[in-house]
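Only one chain is shown below, in structure tokens, and it's the form predicted alone.
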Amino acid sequence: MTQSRLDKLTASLRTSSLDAVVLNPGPTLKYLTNLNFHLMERPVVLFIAPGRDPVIVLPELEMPKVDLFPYKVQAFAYGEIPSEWDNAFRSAAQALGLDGKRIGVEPRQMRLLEFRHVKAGAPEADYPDAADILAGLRLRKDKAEVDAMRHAVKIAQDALTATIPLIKIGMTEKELSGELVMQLLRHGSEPEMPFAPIVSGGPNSANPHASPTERKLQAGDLLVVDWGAAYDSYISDLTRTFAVGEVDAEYAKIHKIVQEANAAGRAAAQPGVPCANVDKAAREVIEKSGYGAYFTHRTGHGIGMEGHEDPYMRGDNMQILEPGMAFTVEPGIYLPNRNGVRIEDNVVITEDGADCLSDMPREIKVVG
């Protein structure tokens, strides 16, 4: 598998303006390598050439994991003193001719740190944005890709499942968060989890990305639940909102409203429409009950080794859906200072329409 998708890549180079591509550690060289390589103060890149073996520079007490490469590569190793590991990286891109010509870098991943070393083992090369290339790579999941994220959808629901009785007032976000973490665990997740879940009660919960904090769940509020489990590498993010105790009309008014703004974004999602469909039909259903000025965000993202990638249900985004691509989709009504609502599911795009992941209810439930 990592093979073809070596070879997918290459190819893509290939009928493209660049040379070569590097990565350091992240879901991309996780995804081309099986391997996982620490983010870390030591640099570890690897450079990936049509016609040629990759290349990797590496500290050398990583050089173990060399052997365990799906395919042949050629390493070039470096020791613990900094003022010599720039030695290595001329190594690199002379092995495979790579000064004077255009390398591509993800700019979301590659860091400073190992820009600079790339630079100065090939300062005459151009260093372009290969975002759209090593996005298409990882646009379209396959079987497998979507068998790992229903059982990381499955682990979080049942991890929120079994952390629901255990909601009393009186408790703090930063509880509620503890507890959910701890089943999530429980329940198979892998430790490195997608994000720190978002617990959010109150005028908190008007904050799309709020953080725990130590308040105190109080009758009256929604409580808002974000929280995802990694399984294989791939993950789920799913939201439910919740009410704590008895809630004003209002809010529960615009539960409903979110609750029909979801349904309308997933029905919208079918192959060959735009990825902006998705988010129209959402936000229409907000706008027409008058809400539409505190839905602030896009109506979702793509999922898969990261929480957030392509592709985005975004309204200018005329991105065609595929299948194999997989997204949230999660409208939200935030009142400032008051109380928010946002329900999210993941959706992958089948042949003939679109497969939800997570089924956990949607209607508003009373807790504490």
The other form holds:
Protein chains: 2
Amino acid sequence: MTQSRLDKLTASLRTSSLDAVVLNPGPTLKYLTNLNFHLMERPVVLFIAPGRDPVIVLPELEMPKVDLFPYKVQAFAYGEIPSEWDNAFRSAAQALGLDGKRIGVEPRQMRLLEFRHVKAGAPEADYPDAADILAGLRLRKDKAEVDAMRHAVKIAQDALTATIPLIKIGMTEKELSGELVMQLLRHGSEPEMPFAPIVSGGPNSANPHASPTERKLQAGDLLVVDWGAAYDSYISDLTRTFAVGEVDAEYAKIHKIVQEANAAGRAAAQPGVPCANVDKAAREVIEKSGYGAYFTHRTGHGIGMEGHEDPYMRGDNMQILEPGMAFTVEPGIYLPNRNGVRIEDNVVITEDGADCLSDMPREIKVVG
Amino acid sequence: MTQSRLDKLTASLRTSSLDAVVLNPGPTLKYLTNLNFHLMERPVVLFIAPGRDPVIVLPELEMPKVDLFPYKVQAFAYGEIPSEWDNAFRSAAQALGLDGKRIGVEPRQMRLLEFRHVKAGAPEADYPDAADILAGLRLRKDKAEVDAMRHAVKIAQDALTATIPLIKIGMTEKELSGELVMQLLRHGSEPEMPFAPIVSGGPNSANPHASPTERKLQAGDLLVVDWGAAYDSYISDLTRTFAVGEVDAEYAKIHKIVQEANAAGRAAAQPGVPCANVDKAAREVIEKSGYGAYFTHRTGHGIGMEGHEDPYMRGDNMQILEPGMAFTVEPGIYLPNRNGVRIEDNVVITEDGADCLSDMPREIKVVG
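Please give the other form, namely the form predicted together with a further copy of the same chain, since only the form predicted alone has been shown so far.
Starting with the chain above, the whole complex follows.
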């Protein structure tokens, strides 16, 4: 599996203007090796150049992982003295004759830590952005990947279903978040979660990227829960919004509008249309209702091994949806300093439409 | 608190060769703002220059966080279209007059994603490594920080104590890791854990950076558990090694040696001596026993808001230990393809010695 992924990458490198790519720990490295390397203060990078064995630079204490590689790699290990690390990077670049060449990078993943060592090893190389080629590799999920995502959705839904009866007025956002994480683990999520759940009530729910606080749930709050599970390196990312006791009529109204926008976004998801269509379909519902100014983000993002990846459901994105592309549909309305609503599902494009992996009820539900 | 931290940073910038620093989401940004920003595909950076209000560049949907800043900041927000983001970075650099100046960066934290936008905003600036100045800010923990770390140690110890009776032969590493995470949450860890626990048995324990697998615990295994909790943004990072049933005499022997090395490392930790002393004290015990070649990493790393931070307990590190410095002491012996041992504690330097925050028994304990 990883061999064919590597072959696919080297094939696309051959038709590109790049001589190689260099990867550091993250989803693309995991996708191509099925190994777990962590981002840490000791840099790890893998150089991939067509027609050559990949070359890895890593700390000596990680050497046992080299034997686990699914294909032959050449390894250059360094010891614990940082001032000596550049030597290993220089040897790696020389082994592949990369100095002066075009080495593609993944800007969202690579840190200046790795980059400055890579550059010390190949100072005359160019380092163009290879995000498109690398994201393209993981863009169309195969059946095994979709199955893993479906399972990650099921774990997440089962976990929230088990958590809902435990929600009580007076509970803090942090407490509820901790309970939900326990339920995610109990239902089979991998311990390394895709992200810490967002649990935000009342005014905090009007901040799309809130972190759980010590604020206690109060009657009249909207409660946004944005959570996900990890299974076999693939993740889910869902959101539902609840009413804590009885809520203001306007809050019930915006919940209904967002629910309609979510349905419209999902209905627009099909092969052959641009990503923009999904965004437009959801946004139109909210704009027509007069709340357009309060839907402050794009409608969705790709999902797979990463929480946010290609393709993005933005109004300017004319990228065409193809079978296997997986993404979120998550419109929202956020009334500043008051309350907010978001409803998020995970969708995969099929040959003739789309498969929504999540099916937990979207209607407003009273909790507490 | 954050104001005085900011003042401390600007004071050290004034005596440095830097005109400013630029930070992206991570521990230093959290330390200086007490706000949670996440690393994502939308870049967020904060510029700090002495004598000026800090300047933040962020996506529009994060604007609610600007009101939460503990001091005045000037914000430049961008929308959802990536090709327009550079404008916000340019305006930010202009507001502080930074083009052509020296802007310090944190290479371990900053990605090429942020860096390339920052550079587009100030193309003529230099970007020297400011890791020392920034790490120096967080190097000596104050009482509140040590208290939070002590609490994070207590949560971790209580969680493992509750998990030990559940360890059974036939359980997989992943199952045990999931159980331990649940106990960490139940005992009060923040949901955003410092790292996923390492639970590695038998041959996997010989890999210092193993990830939990589907391998089942077997009688005769050594079982390494490397785990930690997060409390109020501060973390703990501990390791204990267990015997699953009866183990080979050599494994019991290396456990005893590592225990002695750990004690020697802790005893060497005191103010006024170089970090190297801690490494040497632990390493000497292992070398004298003939296993020196199997202790493949430094003896410890700093700890605080980050899992690994300054100061590092390495043989070449002549940095002098000072009161408030906090770090791990974690010698190990790893017999390749056989079994491994590591014993890790968290230590804080005091005025006249060191305070070991962790006190869970270190003796080999039979589980299963």
